[in-house]
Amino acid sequence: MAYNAGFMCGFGLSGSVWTCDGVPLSVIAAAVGTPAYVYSAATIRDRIGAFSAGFASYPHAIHYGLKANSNLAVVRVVRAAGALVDANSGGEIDVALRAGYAPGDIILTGVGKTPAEIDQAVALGVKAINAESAGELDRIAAVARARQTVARVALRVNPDVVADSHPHISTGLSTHKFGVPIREARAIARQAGARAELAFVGLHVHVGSQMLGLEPLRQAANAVVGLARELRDDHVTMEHVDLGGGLGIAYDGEEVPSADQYAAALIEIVRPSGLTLVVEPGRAIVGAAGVLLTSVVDVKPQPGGKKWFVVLDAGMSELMRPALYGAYHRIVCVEPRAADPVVCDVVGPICESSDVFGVDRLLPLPTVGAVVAVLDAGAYGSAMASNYNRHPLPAEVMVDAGAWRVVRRRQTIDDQLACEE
């Protein structure tokens, strides 16, 4: 549905009304109901453009991390904007193919690849399979041998680097399940490079997510480039170093490195190697490109009368991050409220005490039926949604150049029960 051709890019106030690319969020909520995710195509393009410009001075490839948001419409916008993809499962490979990607555009990552996923990736001939262990390399080689082909592999290295992020989204310490210890990586890579069934194409590292500083990324890059130099001395050739993703976004006004600063830091380290630089941004591309629209279903005072509960129709089943990580998201009323701000705990309807979106938030006290937006929900929002308490998966909407359309209809109870006897 078209609304306003002279749109403002992204999410923000237009007068006193919150809009997405010129479309009032209240218009979308009225048309499709709540809960609903809304995405800004312009913001996705802008973020990919920023990364492309930042890395333009050096041979590179930007592989969008599908785990952040694999809605088919989102992935098609990503592809049209020029980014390739990083998949973490066979299902994400299927989404990438359906979005128009060729197998050579896809890197398969993932700490526990099933036999079916390995067979799928080898049969397709994806750009690289980021292997997690010597045993996984053996399994990939066996599939390639059975198929009489050569599988392109990279080795994921665990550099034992502190990511300075939430423990649940840090992945680069020796105690984490990801990759092989860097002290063992040289021997494993040498063995992989000598196998006829494998084409050893690179090294991979990813130390965490939502990082607000560059130092952990520099440490990981230095470790991997140093390993690449050692392997070159061993006559093991490769094409690229894959430095993963992890760059954060400003959920609460934090200072975050720009795409230019991020690129400059990595290029400086990789340039002497002459290897192509691969990165896998996910959150940094789609995080700020989405919001969750949700309606107030109850407002009630807390004991003592100094605080209020604002109960929403969306909860941890729609947006897991606050319950899982204690993550912060800004919460705003999509239309103006002529009321003084009061202290609110903004909570969901799920039968769990952890189902809380925000504690001690100052909001004009909303009325039942009012629509609020949970901002910066484009990454790890719909991708982590569930049917807990039999909640249907929410509708999803794409706004593009002042027009909007539903890109995922709201799930029904019949959809949920279709696979059950």
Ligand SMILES: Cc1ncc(COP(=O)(O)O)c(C=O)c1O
The other form holds:
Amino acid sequence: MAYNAGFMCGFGLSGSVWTCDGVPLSVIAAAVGTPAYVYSAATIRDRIGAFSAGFASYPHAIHYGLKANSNLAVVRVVRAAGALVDANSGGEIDVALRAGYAPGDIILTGVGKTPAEIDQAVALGVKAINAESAGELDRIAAVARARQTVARVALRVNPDVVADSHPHISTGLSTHKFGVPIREARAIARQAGARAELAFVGLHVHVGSQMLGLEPLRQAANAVVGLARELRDDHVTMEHVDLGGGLGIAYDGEEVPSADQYAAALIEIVRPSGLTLVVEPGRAIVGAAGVLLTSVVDVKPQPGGKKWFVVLDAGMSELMRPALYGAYHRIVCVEPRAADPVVCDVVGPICESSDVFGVDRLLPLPTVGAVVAVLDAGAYGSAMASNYNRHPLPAEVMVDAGAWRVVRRRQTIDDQLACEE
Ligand SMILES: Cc1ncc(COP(=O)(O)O)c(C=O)c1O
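The form predicted together with this ligand is what I need now, so please give it after the form predicted on its own.
After this comes the whole thing, all chains and molecules, with the earlier chain placed first.
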């Protein structure tokens, strides 16, 4: 549905109403209902453009981390903007193919690849399978032998680096399940490099997500570039180093390195190796490109009368990050309200006490039916949504060039029950 031209890119206040690329969020909520995710195509393009510009001075490939948001329409915008993809499962490979990617555009990562996923990736001939263990390299080689082909593999290394992020999204410590310990990686890579069924194409590392500083990324990059140097001395050559994703976004106005600063830091470390620099940003591309629209279904005073509960029609089944990681998201009323600000706990409708979107938020007390937007919900929002409490998966809307369209219809109870007896 077309709206007005001359729009502002992304989400923001236009006068006193919140808009996405110029379209009032209240218009979308009225037409589509709530809960609904709304995405800004312009913001996705802008972010990919920023990464491309940052890395332009050095051979590189940007593989968008599909796990952040693999809605088909989002992935199509990502593809049209020139980024490749990093898939974390067979399902994400399927989405990438449907979005128009060729196998050579896809990297497969994943700490627990099933036999079917390995077979799918080998048969397709993806750009790289990031292997997580010596055993997995054996299994990939066996499939490649059976298919009489050569599988392109990289080795995921665990550099034992502190990510300085939430413990549940830190992945680079030796106690974490990801990759092979850096001390063992040289021998494992040498063996892989010598196998006829494997083409050893790179080293991979990903130490965490929502990182607000560059130091952990520098440490990880130094570790893999050092290992690549050692392997070159061992006559094991490769094409790229893949430094994963992890760059954070400003959920609460925090200072975050720019794409330029991020790229400059990594290029400085990788340049002497001459290897192509691969990155897998997810959140930094789609995080700020999406909001969750949700309606107020109840408002009630808390004991003592100083605070209010604002109960929404969306909760942890639609957006799990606050319940899972205590994550912070700004919450705004999409239309102006004359009421004085009061202190609110903004909560979901799910039967879990952790189903809370925001504690002690100052909001003009919303009335039942008012629509609020949970901001910066484009990454790990809809991707982690579930049917808990039999909530349908929410509708999703793409706004592009002043027009909007539903890119995933709201799930129905029939959709949910179609696979049940
Ligand atoms: C291997 C890998 N690559 C890329 C990403 C994307 O990370 P982010 O969204 O933090 O950029 C992740 C996220 O967990 C990951 O595990």
